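One chain comes next, on its own, written as structure tokens: the form predicted alone.
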Amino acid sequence: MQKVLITGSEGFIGKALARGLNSAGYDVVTIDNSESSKSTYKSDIKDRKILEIFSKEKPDLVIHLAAQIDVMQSFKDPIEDLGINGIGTLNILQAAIASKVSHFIYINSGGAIYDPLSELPIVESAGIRPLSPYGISKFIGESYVRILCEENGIRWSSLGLSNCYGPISENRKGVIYKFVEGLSRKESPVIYGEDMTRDFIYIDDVIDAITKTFDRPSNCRINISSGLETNILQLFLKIRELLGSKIEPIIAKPRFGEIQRNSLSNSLALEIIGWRPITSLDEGLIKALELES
């Protein structure tokens, strides 16, 4: 059985992925730097001792999830953002190359890197024009992966995720969690633009997509998405109805650096790795809000 190394294993996707791979019998090694980390190794991905971990463990496959993912935070501290998403990725990648991994899977942004004027749903060949330091750093990370993996004959995959969501007891970030939290406190959530849209993909579908790449490296970027454009205001109204609330949202001006509309085509994922999402937004929200009887 393959030995799989996961960075960012204490994050929402990382925890779900590690659970799934352990249950499937994989030899799983995990790296994370969070204070309460229960991973195999607690380490900053920028630390050069990462090389020692790879040298000791000799993983067959790497799934690089660790990242700075907050768009607004990337404006507040673009140097830290670049350090984590650029230098951190390069450090992990160099360690992977030195330990002769067979496949490097990079978890990319499925929205922040593309030209916001692209036709929806956005295909992988669309223009690259990030609006934020976060988008820039994630594209830089992918570029390192592409160039250095190809130079060293390593198979690679870049998975451009749309907005991943899941049970709010585990995923305590993101717009769905913020809406539920606001409603539970009887506070009006803020929506930045009544026309803002996003593409939502349920965690189980994301884990399925990642594992499908194990034996089918894409050697390119593929979008992992629902392919559907969901209005954020309408999403709030749906959640409000499910929770039996009448609280009204606050509509504010769009924030600089945030894309206003987004949905991603997933046709290439079907073609290359045979993946398509199976969880509808309605089904996913019931699971996410933990309303199942």
Ligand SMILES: NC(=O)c1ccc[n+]([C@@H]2O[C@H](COP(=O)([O-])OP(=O)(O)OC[C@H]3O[C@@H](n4cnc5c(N)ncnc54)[C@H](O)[C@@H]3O)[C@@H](O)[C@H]2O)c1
Given for the second form:
Amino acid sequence: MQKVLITGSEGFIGKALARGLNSAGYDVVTIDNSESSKSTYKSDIKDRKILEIFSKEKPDLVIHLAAQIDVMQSFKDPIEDLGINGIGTLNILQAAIASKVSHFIYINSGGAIYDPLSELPIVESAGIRPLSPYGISKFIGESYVRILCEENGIRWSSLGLSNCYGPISENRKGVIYKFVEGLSRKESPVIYGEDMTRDFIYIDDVIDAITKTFDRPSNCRINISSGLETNILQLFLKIRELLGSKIEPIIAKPRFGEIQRNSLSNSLALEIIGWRPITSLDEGLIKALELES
Ligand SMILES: NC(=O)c1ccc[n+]([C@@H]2O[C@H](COP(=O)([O-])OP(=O)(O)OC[C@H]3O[C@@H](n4cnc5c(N)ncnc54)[C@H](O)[C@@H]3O)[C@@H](O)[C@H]2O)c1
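Having displayed the form predicted alone, please output the structure of the form predicted together with the named molecule.
Whole complex next, starting from this chain.
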């Protein structure tokens, strides 16, 4: 069985991935710097001692998830954002190259990097035009992966995720959590633009996509998405109905730096890694809201 190193293993996607790979019998090594980290190594991905971890563990495969992921925070502190997502990625990448990993999997954001004027659903060959420091730093990370892996003959993949959601007890952020949290406190959630849309993909489908990538390095970016555009106001109304609430949302102006509409084509994922999502939004919401008996 391959030895897999996961960065960002205490986060929403990292925890689910580590759990899935452990139960599938993979030899899993994890790195995260969060306060409550239960990872194998409690380390900052920017720290030069990462090199020692890699030379000791010698993983076959790296899945790089650790990142600053908050778009608004990336405006407040773009230097910190670039430090984690740019320098941190470069540090992990150099350690992976020095320890001769066979495949580097970078987890990118499909929502934040493409030109927002691209035709929907956005294909991987669409133009790149991030609207936020987060989008810039995620694309920079991928660019380092592409160039340095190719220079060193290392196979790589980049997965451009759309909005990933899952059980709210495991992910206390994102729009679905905010709606549920607001409704439970009887507060009106704010929706930034009546026409705002997103592409929602359930966590189990994302873990399945990452796992399917292991033996099919693409040396390119593949979108991992539902391919469907979901209106955020409609999403709110669905959640409100599921929770039996009558609270009205507040519709505010779109926020600077946030794309208004998004959906990502998933045709390339089917072609290259044989993946397609299986969880519909209706099924996923029942699981996310933990309404199953
Ligand atoms: N969740 C989504 O909808 C989504 C969508 C597109 C892309 N992504 C990408 O997926 C990845 C994981 O996202 P997530 O939702 O699990 O995020 P998350 O915030 O839940 O997890 C990120 C983890 O990285 C760790 N981390 C942050 N800075 C670090 C550092 N300097 N050193 C070590 N660890 C550090 C954090 O402690 C956290 O546990 C990110 O790269 C993100 O850009 C996520």
